[in-house]
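Take a look at this one chain, the form predicted alone, written out in structure tokens.
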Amino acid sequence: MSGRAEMLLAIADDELILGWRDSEWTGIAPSLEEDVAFSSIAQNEIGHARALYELAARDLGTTADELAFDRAPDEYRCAPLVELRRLDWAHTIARHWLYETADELRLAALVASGDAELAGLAAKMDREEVYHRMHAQMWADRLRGEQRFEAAVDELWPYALGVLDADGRAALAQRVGREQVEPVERGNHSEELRELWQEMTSVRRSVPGATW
């Protein structure tokens, strides 16, 4: 597989898995506001993942379907930072932040490639990922210095680094005012991964050939 390929997927696995969870908080977030805008940001997420997954099903071969719901849980390269399921307000906050904040930067680095085609892409999915950014800290700002927010960016900071690769990281810090720490890598699958895997690949292991 080349390089260009495993990067799509590992980028397109953050999106569908980051998705699914945000759209957990559809009818039971704080107020029916932030049902309506988790509900946007996971179909956004769920979009982008398809137009990457388009991108690397012409290199590989084979379809956007069978990269998103073929594959075994174990073969997804999403970072473990988008697999934890149900965390409470704080928590998916801070991890809304931190992957905001991760996810400019490497769009950043994709548009500044030399690859016409991906940073295209990239440049599209940024201009649609502004209302995201724009939500993200506007929830920061209203929960910074209060204990359980403070905490809940402390746990997550090792699992926001190992969204980016190692010469990301470093901006990363600097962007959220943090030490860098030994980072959460991807390829280290939690069982929460496999739970979701059964749910939002039932469709299509009961209907072959099922269509996204």
The other form holds:
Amino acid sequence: MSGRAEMLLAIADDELILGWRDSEWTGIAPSLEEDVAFSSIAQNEIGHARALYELAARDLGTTADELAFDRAPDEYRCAPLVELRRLDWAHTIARHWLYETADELRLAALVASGDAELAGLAAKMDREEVYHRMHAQMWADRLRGEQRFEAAVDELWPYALGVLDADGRAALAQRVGREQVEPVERGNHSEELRELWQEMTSVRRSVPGATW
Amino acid sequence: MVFEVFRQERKGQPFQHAGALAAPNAEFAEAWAREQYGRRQESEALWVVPRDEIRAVHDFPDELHKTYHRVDGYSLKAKLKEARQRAESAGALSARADLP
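Instead of the form predicted alone shown above, give the structure for the form predicted together with its partner chain, please.
Next comes the full complex, and the chain you just saw is listed first.
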């Protein structure tokens, strides 16, 4: 697999799995208004995953659906941050805020890259991510100083560093105002991802080869 | 706080009331209104207004039933009908008077 396809899959898997995790709040978010907003953000992330899978699928001679649903859990390249299942609003916002901050740096690097196609897609995604960042920042500002939120950021910080390559981590630490620590790197998956995968692919696996 | 949201569907059209939402401050209200009323490209623009900032007016007494003041105007329909009937019967009478 080319380095480009590997990178595309890593980002696409991050967006798909995070979109899935965020969508677990649909119907039970802290308020009706937040429920609608967070579900919409989750849908956006999955839309970004689809666009990235489509680019990768062309390089790999396959389809976006096959990439999203037909790989084994261990073949996913997502960062451990997005896999965690923490159905607790403090953790959810801590992850959302840390991920969006990291994702902004990652998208900026792609926009500035020499890959015109990927730079174009990254710029489009970033125009939607602006609103995710606004949403994340607004919540982070509101929860800052709350013990549960601060504890969640402490817990997730090593995972957030693992979203970016080594050369992006200093900028993330600066942005978030924290010291770099040992990151939780991509590559190892949690049991939580396997459970998510079982659920996420269950419909597709129920009739192999069907066109949906 | 409750915020009222007004939505403009196309450029140049009037803003119409879309709904209300409860939010802790204007920033949350904007973010939530954006996701609720703009994410499907259904809006050109939104106005997000704190309900408390709206001066509501709903008392319009008309004790003397001054119908000629009302927007639906002074109803001429019934009066015209009567006048037409009067004219018709007057015409019929005068026609009869012409008979030899």
